[in-house]
Every structure is written in structure tokens, then in C-alpha cells.
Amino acid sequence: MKLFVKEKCDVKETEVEIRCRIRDREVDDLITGIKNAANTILGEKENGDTCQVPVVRILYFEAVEGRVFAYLDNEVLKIKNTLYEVEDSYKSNHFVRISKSAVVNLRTVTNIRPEEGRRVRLELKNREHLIVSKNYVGCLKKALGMKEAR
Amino acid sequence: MDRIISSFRKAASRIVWAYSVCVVILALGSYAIGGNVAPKNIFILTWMYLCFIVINTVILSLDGIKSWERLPYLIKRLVAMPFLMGVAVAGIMNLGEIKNNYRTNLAITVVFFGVIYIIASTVAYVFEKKQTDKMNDALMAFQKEIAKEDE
């Protein structure tokens, strides 16, 4: 496998092009490895070990008493950036805020269903779930391609 | 304890506004049968008003714990029926002031409010559900608009 990098002063954001003769196991691993680096988020594990994980692995980050959580399949990072921070960084790879305290991973949403009092509730891969509050469903509908949110 | 604050506020703010229409309600009531409203009336309003509070606010407090959040919407309803249901029935009992066949009337109103509260909450959740099955039809084909983006 050869590599080049090209620096351009007019390109506006960094650009990989992979040129193969055909696409093999090889080359997807290239463009996952490629993408995970991209969108890697750095979390601390309960043992207090730091390490970087790929943001599509996360479920929905969460804000207990100040702090900011990322849920994993089965494991909880503490991270170091606020959830404003993380709503801004990740909404190009759907994340999108559901309630003061919580963002969710649009790509690990498996289910919706109605909750009381016009919220409504997201049934995540893991079996979780999650309560949309009713002033962020509008922001849902407009993550889903819905509608404008008010 | 902060949970509990702001369910309270929640809860009060859902029901203050119901409770000022029953005032009025009573008031317009009295004034076309030519009476004044009894202050025994406005009493046992204010008691069952102060009940549904109570009682909303539980179970909105509850919104927090896991166990009780997995619970479908029209359980939560009907886990929720018989409190309100005893405060609703004592409450139209009294302010009725029925005292002849207790308890038929008592049953009547016990299965008036029953269909009433069941209707009601079927109505709701049905037309909840209509906006969520969109929902879970825009979620669908969103996702598979990443998934080709991801190929």
C-alpha cells in the first residue's frame, strides 16, 4: 500500500481519497480506521483509565451533577467537555439534544413511542430508554427531517 | 428533593387552571339557580384540587426511576386511575351532597368516571401515537439514508 499526502492551500477541509483496484477487507478497515480517528471522543473509564473512543459508539451522553457522561453498549465514560460543547461537535453526526440534561445518538434510536404529557420516549439498541422532554420534541422532528422546529 | 419541587410545579401548574374553571363553573351554576355558592362547595373543591396535586406530583416524581419509566403510557395511566378516581368520587359525592341510594349513585360514579378517565386516556394516547408512528416512519428512513451514506 502506497501513501500520499498532498497539501493544498485551496482545499477547505481535509480530504482522503482511497484508490484501489477492488474494495476488500482491507479497505474497509482503512476507511473505519479513517473514520474512527475523525470522530474520536476521550473519556474516562470508573478505574480512572483514559481512552478514545468512536463517537458513533455512543449511545447518548448525559449530564448527572455537573458532569458529562458518554453510555457506551456497556460501559460509562466520564468526559471532560460540557454538553453544549458536545450538541455543537457531534450534531453533524447525529447527535441532537432531548432534554436539558441528555443527547442521543440518532443512530442507536430503535424505537419511538408516546410518553405522558406530550414527551415521548426513545427505545434504544441496548433496550434502554430514554425520555424525550416535550420542549425538545420539535428538535427531534427537525433532526428526523420532520419539520422546522418553533 | 429537587425532583420533587419542580413535579410539584408541574403538576400545579397543570391543574391550577382546571381548578379556577371549576370555580367559575360553580360560581355560573349557582348564580342560574338563583343561590350563592356554598362556601362548604368552594371548600371541597379546593380539598380535591389539593388532592390531584398531591397525587400528580407523585407520580411525576416518579418520572426519575428506571422501573417505572420501562412502564407502557396507558399502565402509568391506569396505575394512576384509582387515586384519582377516590378523590374525584369523594369529592362529587359531597359536593352533590347524595345521600339518598348511596350506593348506587356511588357505583354509578364510580363507573361513569371509570369509562370517562379509560375513554379519555385511549383518545389521548391513540392520537399521541398517530404523531409517533410518523416519527418512528421519518426515524426509518432517516436511518437508512446514514446507512448509505456510511457505504
The other form holds:
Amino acid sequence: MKLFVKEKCDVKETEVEIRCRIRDREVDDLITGIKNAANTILGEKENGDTCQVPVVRILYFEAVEGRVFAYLDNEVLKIKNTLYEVEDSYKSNHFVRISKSAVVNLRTVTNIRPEEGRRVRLELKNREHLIVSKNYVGCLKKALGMKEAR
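Condition change, the form predicted in complex with its partner chain to the form predicted alone:
Coming up is the bare chain, nothing alongside it.
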């Protein structure tokens, strides 16, 4: 695969063109990646300011006392979505449910280790650890391609 980037002053909006002999899985993965990079979510900072962040920057989402939070490297945002909406909306962005209260971005996982009681410990790129509850280990394995879909 070859990649070319051309800067043009007269372009009003970024354009991406993919030229291929056939549309195969590699091409479809590129299309998905490009689309996912453009996904953003609206969140509220601690000081009340509202901001939009790319979904790919989110390490994980967590539901706490009826509210859902998006965790970034150095920041936590409150979002209006439910955890079910997050799980459904971002599964194509490599997010997977790991417990009743958490959905993790698999692209931020740096280490996976088994724990007692059929649970799994995930280490994220910010060195934070999350536990995959035993009821969701199958979902994680399926998302990682370690288990066939039923």
C-alpha cells in the first residue's frame, strides 16, 4: 500500500480518495478507520465548559451513580449518553463492554492479564487498570478475535 498526502491551499474541506484494484478487507478497514477518526462526542468538563473530543482519544466510559463519564488521558468529561448508547454507537470504534458499568477502548489497552475468579485485568496506556467482570470476558475475547461469534 502506498500513501500520498498533498496539501492544497484551495481545498475548503479535507478530502480522502482511496484507489484500489479491488475493495477488500484492508480497504474496508481503512474506510472504517477514517470514518472513526472523524467521530466526536460532546462532553462537559468539571468547570461546566462544554467541549467536543474525538472518540479515539477516550480511554473508557464509566457509569457512576446514574451518570456516564468519558475518561481521557488527563481529563474526565460528563456525557449525556447512556452506557447502552455508548456501547452501541462506538463498537465499530473498538469499544467493548467489560462490566455492567464500563466500556473500554481496546486501542488503549497495553496489557491483558487473567485474574482470580475468571476475571481479566486490563492495563491502559495511561497505566490505569480496569477489571473485566467474568460475565463480560466472552465479549472481550470475541472483540479481540479470540472467540468465535455465536
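These numbers come from a predicted model, not from an experiment. Residue numbers count along the first chain shown, from 1. Superpose the two forms; the largest set of C-alphas matching within 1.5 Å is the rigid core.
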E46 C-alpha relocation of at least 2 Å between the two forms, rigid core basis = no
Verify the C-alpha shift of R25 between the two forms: is it 2 Å or more after superposing the core?
-> yes
